[in-house]
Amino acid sequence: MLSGLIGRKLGMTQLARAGGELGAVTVLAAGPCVVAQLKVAERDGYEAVQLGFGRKKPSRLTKPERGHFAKAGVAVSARLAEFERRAEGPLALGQTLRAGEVFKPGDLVDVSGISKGRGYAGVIKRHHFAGFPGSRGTHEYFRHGGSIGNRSYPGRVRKGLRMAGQMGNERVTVQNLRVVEVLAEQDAIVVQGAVPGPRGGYVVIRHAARPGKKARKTGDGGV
């Protein structure tokens, strides 16, 4: 019906692969997902769907915001994100979207999220620098991340040079996930592998836009 839908990260656990072995699995709640909007290409310039996830405070928002859900007439959502439309079906302002109506096992999914933020990090944090060696000679200038640039040429430290700065707290994402269970009545999806974020933190879900070979793959021995 739609290319994903919004949720939340629950945790992390383990089930038995088909031989026996463990394999980690990440549990993310999918929906359920209420139609703040449906963008068409006459008025918009595009064609989606927009969904609402969630709840919050109407004094937390805005005068415009609040008047984009009185107009749908929906209640206040905490997250906002647009979708495409995968098949044909009727769809209507307030109409509640539910993991089992997007998902199903085997799919493959990409998760956005935004990664847990560690503070100001080192080059050897931050970039996996090796460090100076811990003796000959080497003092005071362990975990520096050595020289920087020429004298000569280019003159000048190039843009995008890995050096020490914040960490974290940014939006990543994680491709081609598969799903390994869907619990629909608990709306919620069971996912091989880790996906970024804390516990509780919100994460879009939406079908994988670059599947390639492992889509392709019947059984990958995985979970």
Second form
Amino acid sequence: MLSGLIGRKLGMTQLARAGGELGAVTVLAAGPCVVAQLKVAERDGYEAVQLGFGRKKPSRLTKPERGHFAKAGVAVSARLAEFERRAEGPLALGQTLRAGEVFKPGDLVDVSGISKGRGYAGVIKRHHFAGFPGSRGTHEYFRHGGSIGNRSYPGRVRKGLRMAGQMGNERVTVQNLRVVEVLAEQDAIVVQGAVPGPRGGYVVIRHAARPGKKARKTGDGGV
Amino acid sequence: MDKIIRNLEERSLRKDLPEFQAGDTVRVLVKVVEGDKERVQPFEGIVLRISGGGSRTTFTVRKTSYGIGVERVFPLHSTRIEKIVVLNHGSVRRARLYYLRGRTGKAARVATTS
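Next block, the form predicted together with the partner chain, ref. the form predicted on its own:
Shown next: the complete complex, the earlier chain at its head.
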């Protein structure tokens, strides 16, 4: 069983748990992925599998990229990502991996995606600052962050101070999402909770790197 | 919406429920868990609205209990609902009967058709 697959976010819905309580779930297309390259210790210094997912016009690629896919003998993929090897046995170039081979219900997974872009956002939206009172003398200073430092000592603004700026449209990973269901025929999995990005956004789904407490509590791991 | 999601939601739809609309008077038999025992508790009142679609449909029931207005929102396809009994069909002109909230006593009724 490989450590993960590339997929797409299909959307969210609700499913009833055992007691009839509803919980939010995200449906992800997971695979099918093709093995595009095998990284081996002798040549690359580490063991890994590079997977490809989705379709893309060959004309949209650079020549070196086209060569890369031709070498593996696979169709051009929209996305590539590397995955750690686990005890999954030998894999061949061009082999197809499907959701049912990699995930099973109860697994914990980490899902990475590109979050929805919010543009240049102020401190209230971006860092949950409280802003200023709507009345009582506040003058043209409602959504500001306030002071950003002292005076001659230290005479500069501290590094890392939270200010306005680009929000979202960055890679975000959500850890330890429980796989509720694997729809092997449709190459889709259902995970508990939310996943970064818009519907249709590409995501990388890996078995949880740090299953921790959540796995211990229920007795099953991220593997 | 995505086909896979639609199929997924279809599974949790209940086909054993009667049809009803806003304005109807219904008795909802809700399963309640008390300690380790489960019993059925009725909630009877006028349907204020039905909202959402597919497996996410919910409906709001309003009743007056000891002079206090009580509203409860149920997921229509919840497994916690044992049964829904339609007691009366109301004759109303709108889909959301929020105007009932401001009314008490005789003014808070809806005309019935059945």
